[in-house]
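Only one chain is shown below, in structure tokens, and it's the form predicted on its own.
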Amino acid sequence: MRALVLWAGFALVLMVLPLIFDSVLGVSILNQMAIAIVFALSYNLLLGQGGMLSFGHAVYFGLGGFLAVHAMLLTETQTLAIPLVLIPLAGGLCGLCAALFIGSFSTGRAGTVFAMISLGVGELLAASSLILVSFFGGESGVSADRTFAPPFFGVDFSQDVQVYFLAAAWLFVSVLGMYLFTRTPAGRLANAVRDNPERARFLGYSAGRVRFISFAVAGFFAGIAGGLFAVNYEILTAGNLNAASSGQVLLMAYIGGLGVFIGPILGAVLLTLINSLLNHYTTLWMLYLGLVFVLTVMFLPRGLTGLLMLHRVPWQQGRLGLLVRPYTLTAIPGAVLVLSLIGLLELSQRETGPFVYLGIPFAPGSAVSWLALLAVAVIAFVALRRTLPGLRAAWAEASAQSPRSMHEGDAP
């Protein structure tokens, strides 16, 4: 009954999302959110669960698309009637088959050597994607129009709030699709062959058996999404197959936190809100989703889900309370600082003119500007420094386990 609920919960927060967010920018975000929640999620079935690093995911992905644009192009001439809720399935097809075969010979080696694999097989899909014109269209890509599908029940998708919930049906299944996946003999052993496959293989599994049953089905979930992306875009180009998208992925994937069903899901939320957001207030916004990549590897090596797991064990004792007043004073220099340091990269890039930050006028060159900045950074760095004396011991004081807990927990 609690799954029943938890998922008849996020059922009805997608049938919502449009309501709360019914601007035209709102739905078109929504849309995108839901492409890569499954393409994310795709991935981690790859990296999380099975442990195979990929650097070629968006090939399945791209191939999915490419075919889900050949199939609406069909539906526009006449030739074959495809409805439009059946071509993300299309793209699923496409990437399952792409997976068989790429896995054939891929999957039996692990580490360094299919990462380095699926990075050449993902080269070598973007750079056929400018030979073969007739099929991914050359630089210019492929573009079909959605409408010209038959219409479901009346719907005919030429406005993006019915774009998003056709989208976000395919989002429950393939999301719903993939955790029982994970629930799964093969999705358990998945996470075995990752964690010890010399321990898998003496028990008897083939441990390239398994990789190969993951990655066909993580191959058909990424051309679910490229299938979607297509449906919403319109158009695929070479862009949708090269290393950028598989690194895009990646970047959804580790941030949001791997091994964790959820955390992909949250690693691409929030950067679909920076791909969407932030590049209209800033040219360095890529520049700062790879520092928050790096910061992610060094401190959070398991992601934003991880931060959040860790605080399980204070939850369960109730001392949350403890840590809301350390947080907090460690929070305001933190910002501050992370305010000025986003103000000096700001400020390095622009040449003349005014720049008005936080409702603040500053100089480009102006040293009283660059001196000011400075000098709040450095104000803020020191009095950082000096909270995590106190946080570090909040920390220890309520996540230390009560001897009552550590007893129950050491009992058969």
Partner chain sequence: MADALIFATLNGLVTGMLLFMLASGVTLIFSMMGVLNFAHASFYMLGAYFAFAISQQIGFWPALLLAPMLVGVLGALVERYGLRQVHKSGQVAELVFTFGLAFLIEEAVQLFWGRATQDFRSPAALDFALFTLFGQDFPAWKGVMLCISVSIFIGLYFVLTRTRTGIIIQAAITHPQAVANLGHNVPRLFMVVFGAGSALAGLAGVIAGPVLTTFPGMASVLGSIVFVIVVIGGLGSLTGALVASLLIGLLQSWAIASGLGMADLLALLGVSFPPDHALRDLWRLTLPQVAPLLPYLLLVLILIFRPSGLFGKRES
The other form holds:
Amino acid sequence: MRALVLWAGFALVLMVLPLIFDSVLGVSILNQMAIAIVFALSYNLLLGQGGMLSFGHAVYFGLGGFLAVHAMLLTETQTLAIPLVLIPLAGGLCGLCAALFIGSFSTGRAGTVFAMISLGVGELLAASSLILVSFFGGESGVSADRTFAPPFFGVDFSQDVQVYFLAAAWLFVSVLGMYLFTRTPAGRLANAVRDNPERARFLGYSAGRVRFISFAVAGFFAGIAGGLFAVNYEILTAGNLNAASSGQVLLMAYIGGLGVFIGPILGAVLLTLINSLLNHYTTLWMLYLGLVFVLTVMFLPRGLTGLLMLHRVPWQQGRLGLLVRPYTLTAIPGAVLVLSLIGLLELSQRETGPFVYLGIPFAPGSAVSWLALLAVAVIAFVALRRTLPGLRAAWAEASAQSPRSMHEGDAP
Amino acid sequence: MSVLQLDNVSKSFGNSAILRNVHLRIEPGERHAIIGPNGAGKSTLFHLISGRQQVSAGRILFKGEAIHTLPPHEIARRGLARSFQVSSLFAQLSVFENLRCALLWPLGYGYSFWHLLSREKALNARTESLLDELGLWQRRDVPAGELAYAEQRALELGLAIASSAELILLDEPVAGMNATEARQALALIRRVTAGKTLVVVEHDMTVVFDIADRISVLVQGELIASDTPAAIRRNARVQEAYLGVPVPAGGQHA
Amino acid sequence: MADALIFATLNGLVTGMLLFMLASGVTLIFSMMGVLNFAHASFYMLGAYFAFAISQQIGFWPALLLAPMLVGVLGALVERYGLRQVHKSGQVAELVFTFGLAFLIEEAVQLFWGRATQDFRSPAALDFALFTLFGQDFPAWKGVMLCISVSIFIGLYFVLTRTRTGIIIQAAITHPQAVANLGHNVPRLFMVVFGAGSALAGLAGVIAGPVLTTFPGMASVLGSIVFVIVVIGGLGSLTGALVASLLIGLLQSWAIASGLGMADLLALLGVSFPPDHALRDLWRLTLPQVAPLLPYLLLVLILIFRPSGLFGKRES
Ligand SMILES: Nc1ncnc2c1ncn2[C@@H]1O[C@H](COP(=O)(O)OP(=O)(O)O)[C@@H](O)[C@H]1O
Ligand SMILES: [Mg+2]
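For the form predicted in complex with its partner chain instead of the form predicted on its own, what are the coordinates?
Okay, now the whole complex, with that chain kicking things off.
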């Protein structure tokens, strides 16, 4: 019952979103998010659920996308009339077929060997995509026009909002599908094989077979995401299946958090948002992204949702209130420090003209600007060092468990 | 026909022979103990039987069929289950999920992706009764990696017995437990393996003489005796192998 | 034909030895710490950029020495304050960390030097042809590259087989636990090896920068190839890394030089196709075109059929 309410709520949110963000940019970002969420969740089936680190997941996204564009072209040339709403499915099936083939030899082992095969296959395909011009279109890619498709109940998908509803429908179905998959025997066994492939074998499961199934399902949904991309952008290029694209999805899933189902959703939403908004303001956003990513791997191995989950114990014990004050006290110098460092980095990139940052004009090349920002950063850093111990102590107090469970937590 | 039959089984790593020409027969319903000093090759023997490692020579028959060339999961599917000396669990999964995973194959789910676990009443009921039996009811939602040592051992045992296999191999199931825990675990083992064939590696002589109706002694990779507990107690070679110290009847052995 | 072959072989040797300077570091780090270092080629890139910056101030020859040292220190710091922290979260996290680091270094390089190719040149004193064969020049700088990489190889061999540290490193490769038990400071050894490996990569960057161009993508161009080599040679085998480096270097060089195409091959078999056939891309393929594909094809095949590589004894 509760689950039903949650899913209905999710559907409702999807319906309402384009009414709130009804600008051209808003709808375009929503479409990107829908694509990114499906892609990131499919990646999580591999890494988070199945313990397979892939450096080539864009292969299935890209192949699905390319096939979808070709399917749209078939409609365009009136060879075959495929309704646009089914195009993502075509992408999914293509992703599935590719995953069935590649999974048949790559899922026998996890760990480094799997990661290396995924890298090799990814590079192989990315390089071939530049050579096999008739399918991949070379440097310029392949494009199609979605409006040639037969109208769907009078909708011709000439507007982005119409595409949004198509994408949202597929998003809903895909999220539901992947969620349900994690609750099936195959999905649960994927977790077991991730944790301990050896033991799974002695319980009668072939670790390779279990991985293969997850891999195929992940390929299917990545293909759907690729198909959605094709419908939305009407073009696919080699950039959609190369290593950078595979890296992006790894970033999304990891920053969002692999442990919890909604982690990658959060990551996809955040990164899409940052990507399309920050892009306009700074040329350095990829650097910031890299920094955030490396820091996440170092200090938040379970990602942002992992950080949120850490608050479950204080919450259950009703001690969340203890954290408010120390959080605020650390957040202020923390934010000032980050902002001043960003200011310094941005300043270093400007050559001429006043650089207005947070409403304050700075002059590139002027020592005063540099020193001012530097001084703020140093002060914030010193302040942060003084507030951190308080936060740590508050954490210890808030998350202290009853003596019994503490003892058990310490056991080997 | 023997449930398990080892003919001339040898195992070596590189140049060092770990097991030499082991012959062993285990009859249906037997509770068989394997004893021997540390490093004698007891765990290696289990690894060979369960398919974790390959025999260097000889053959292993389970219910009359050769299994020494099969991968572990095939052997497990034929009805041979084992536990590990060092607990080998699914660390991030809850105790409940650990046990449920162990039950999926025996209950015929295979790798199904068209069943929802939460809907399978019989499966969940079996898992819960197993939880109850193992005394892990209160820890059902705790990740296996966060359990206390004795609880991990109980879960380890649970994974081995979940499938109701005909032949169960337990590698030092009560090692490291205190007396009370060991007594409970033994009672549990006896209860859940009733009517099945059991092979157990154990150090504690009280346990061994209590539980087993036949005992095999493995010393430096050789099976020097395989007999009833009474006969083993009297066996001169066994006493000698244990550093010349006669095994006191029912006494503790470190 | 013969001249093309000789030059292709020489170029292949230069590339191969250069690749080995990177592959040896990856191999050492992998065998000791169990981490496949994605960022290794990024240290190579840093070497080139540092050397470029230093050579503009105080000249090329000091840069040849200083840049690798700087990169080495940076590598050691990365190990000490980054990797060691991540180690707790397991192997996947370590791999992901080095992946993120590679990403970050590429962005940082762009922050300082921009996206454009840098005008990093070998010293003018070496701007002459070492020898001329069949009317083709072999640049002196390539000779220097070969000399440096070969001496590094000899030096590495000497350090690993003749010095105390080298012998401990060799022991740690095969029996890390035993070495720790003997009371050696394994974490510090890790830091040293990581730093030294990075320095080697940095040196490779210094000498390759002028030839292979110094630009922000130079790490990713070489990075994947180095992985291929390490896997083909066998994870953890230095001999394997050497053989595979030379193999890949020569293969690529020959493939590019030969200029053979699928069409030639088919013509040889007496087959020809209409030019607008659906599979036209396939037989228009030429060896120079597929040369960049070959290493990855080899990688996938090796991993499927012999995951321990040519000389390796263990998998991942
Ligand atoms: N993979 C292996 N490689 C080399 N030697 C091994 C390996 N596994 C076990 N051994 C050796 O085999 C011997 C027997 O080990 P084991 O079967 O674990 O003994 P037990 O369980 O009787 O204490 C030991 O001397 C151990 O060092
Ligand atoms: Mg043992």
